[in-house]
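Presented below, as C-alpha cells, is a lone chain in the form predicted alone.
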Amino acid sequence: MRSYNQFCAMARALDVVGDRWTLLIVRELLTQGPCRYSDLQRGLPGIASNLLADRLRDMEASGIVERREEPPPIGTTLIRLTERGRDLAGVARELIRWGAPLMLTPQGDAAFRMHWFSMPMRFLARDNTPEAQPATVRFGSLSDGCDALIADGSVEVVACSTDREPDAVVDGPPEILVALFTGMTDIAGAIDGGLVVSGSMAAVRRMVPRPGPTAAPDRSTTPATGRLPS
C-alpha cells in the first residue's frame, strides 16, 4: 500500500481508501450488503479477479471489510463491511452528491448496473402522499436492481427480494433516471426519453419530485408500450 507520508487526516484516509476500485468496492457492499465474491465482482465490471482479491486483502488488513463463513442454507463465505467500513457511507454520499451533475450526459459505452442507482435514490426519493397505503417500486430486476419501499412519509431503498411483489417495475436509461429524480424532467418527459413503467404509475409518481408549474401533465398509458395505467 503506497502512502502520501503526510501527517494529515485526509492524506492518511487516502492512504487507506484512495487506491483505484477501493471506494467502488465500498459502494457495492453498501448497496448489496454482505455478498459473495462472485456477486461483488459482477457489480464491478472491468476489475480483474486478482486485483479485486488484492484490494479486499488490503481492505481487510485496514479493518474496512471482513469475511464470515455462513452456515447452511447460505453455506458460503460472505464479504461485509465492518462498522468502520460502514462509516464510509457519508463519504460515498458526498461523492454521489458531487458527481450527480456529471451523470446527465451518457458516456458512450460506459457500463451501468441498476443497483448502483440505489444509493443516490436514498437521498433523492420522497413520499409525496404519506397518507396513502404502502407501496413497493422495483427498479430493474431481481438479479440487478433495488426495491423502494414507500410508506408513512419515507422511502426505504433496499436490495430486491423474492418475498416482495412490487406494485410497479421501472427500467430505463440511467441518465433519464437521474434527470427524473433530480427534478430536471417529469414523468412524461422521462417516458419520452425511454423510461418504462409496468404496473402502478401512481406508485412511481408518488416517489419522484413533484413536477413544476410548467411541466407537462401526466399522460395515460397503454399495455402496448409496456406501461400500464394505475
Second form
Number of protein chains: 2
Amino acid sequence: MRSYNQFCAMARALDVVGDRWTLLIVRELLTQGPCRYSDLQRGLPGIASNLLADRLRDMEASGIVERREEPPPIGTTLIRLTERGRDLAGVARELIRWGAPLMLTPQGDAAFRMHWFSMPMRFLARDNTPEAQPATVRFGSLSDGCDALIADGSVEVVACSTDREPDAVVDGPPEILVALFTGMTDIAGAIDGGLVVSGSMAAVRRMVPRPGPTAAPDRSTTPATGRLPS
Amino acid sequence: MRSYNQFCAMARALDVVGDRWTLLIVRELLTQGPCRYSDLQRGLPGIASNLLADRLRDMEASGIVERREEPPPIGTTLIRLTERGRDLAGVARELIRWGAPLMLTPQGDAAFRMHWFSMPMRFLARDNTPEAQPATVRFGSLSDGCDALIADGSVEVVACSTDREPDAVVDGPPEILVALFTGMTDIAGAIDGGLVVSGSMAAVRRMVPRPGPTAAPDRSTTPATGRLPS
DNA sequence: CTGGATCCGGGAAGATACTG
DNA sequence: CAGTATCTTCCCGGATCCAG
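We have the form predicted alone; now please give the form predicted in complex with the DNA.
Let us now look at the entire complex, which starts with that chain.
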C-alpha cells in the first residue's frame, strides 16, 4: 500500500495493516494458530493466490508474521504471527465488536468457516453453572472449527485440538448460531432452524446465553442493536 | 470496496470501513468534532478531492456520518459522525496503540497536524499533582490543535475551543513531542530540541510523564518498544 | 498435492483542472 | 466553499501455468 505519509500513529498503523486482506490473514493466524499456505487459502475464500503470496511477503517484511521450516512429521513450512503480529488482537477485537451488528442483516451467498465464529464467541458465551465440572464443546470439526472450554464461570475459546475429547459437538448454519448466541432464540428453536447437537446437550445449554428481554425476535418493530457486551 | 463476501464480523466491518482513507476520515471527525468539507481536506493532506467526496457519500450511505445544514452564523453544511460512527472510537484507539511504536522510527517528509496527536496524548499524559487546581494546556493553535484539561488526577484531551483560556500554549516539532511524552527526554531537552512553551511552564510539567528507566535514549543498544500503557 | 509465479483486464486510487 | 470532471496510474482479481 502507498503510505499516507502522515506523522500519525493511526496512519502509520494503516500503512502497515491497511492493505486489503492483511487483517483477515491476521484473523486466520489468531484463530487457527500457525498455518500452512494452503490452510490460509482455505480460511480466506476469495483471495487470489498471488495476493496471498504478496501479502505474506509484505507482512514478513514488516515483522508481523514469520515462516519456519518444520521438521517431520510436519515436513513443511508454517506461517505464524510474531509477537508484534499477536499484538493486533486488540484491533481485531474492536473490529469484530463493531462489525457484530452487521451480522444480523442477511447477506445471501456469503462464505462461512466455523472457526471465524471463535472470536465473537468469546464475547457471547458464558458459563451458566460455574459450580459444575469443566466441559468442552466443539463447534464444527477438526478441519474447521473451535473448542469452547467451559470452567469456573468462564469460557475459553481455542482452536480445535486432536488431544481433546469434547463432551458435545455442535454444527449448524451460521445465522442460527448467531441467533442462538445473541439470545434471539433458544436451543429448541435453534435445533428447529438446523442446529445439530451430538453428545451432552447440557454442556451446550450451559454456555449459551438465556434468551432474555434484550432479544428482539421481531426485527421489524424493535431493531436489534446487536451490540456486544463490553 | 468490493465485499469480502464472508459471514464474519471482522470481514463485514472491513467491508464498511476497510476502504482507503475511510478510517482516517473517522479520525478527523473523532478528534475535531463536526467538520466542514474543507476542514477535512486540511486534516487529510494527500487525499484527492474526488476521493474525499466519494468516501463521504459511502460513509453517509452506511450510516457512519451525516450532513447537516447549519443556519447562520455558520451558514454551511457540517459533516459529523453518527452514534454508529462514534462507536468506531475503539477501533481507532487500538490502531493508535498498535501504531504508536512506529512513530519512533523517523520518516522524512511526513505531514503533521497537531490535532492528530490528541488521541495518543490521552494514553500518555498524566496529572502529576492531582491535588492542584485544574489547568488547561493548549497544543498548537485554534486552527490546528487540542486542549488538555488537567484536573483531579487525570487529563482529558479535547478539541480546541475559543471559550477556553489556556494556562499554557505549547508547540513544536512532532518528533520532540513524541520524545517528551514517551519519557525519552525531559522538558529542558525538549525545549533544546525546538519545543516552544508560552505561559505556565508548571502546567506543562504537571502533565508530562517524568523521564524514567523505561525511556531508551540509545535505541541502538536498547530498542524501545514504545508500547503504550494499557 | 503444496507453494507459489506470470499474465492480463477492469476498476479503484491519485492528480489536477474546473465550476456553481 | 464544496464539490465535479477527466485523465493517468497502479492495485486487485481471476485464470493459468509451473517447480518440488
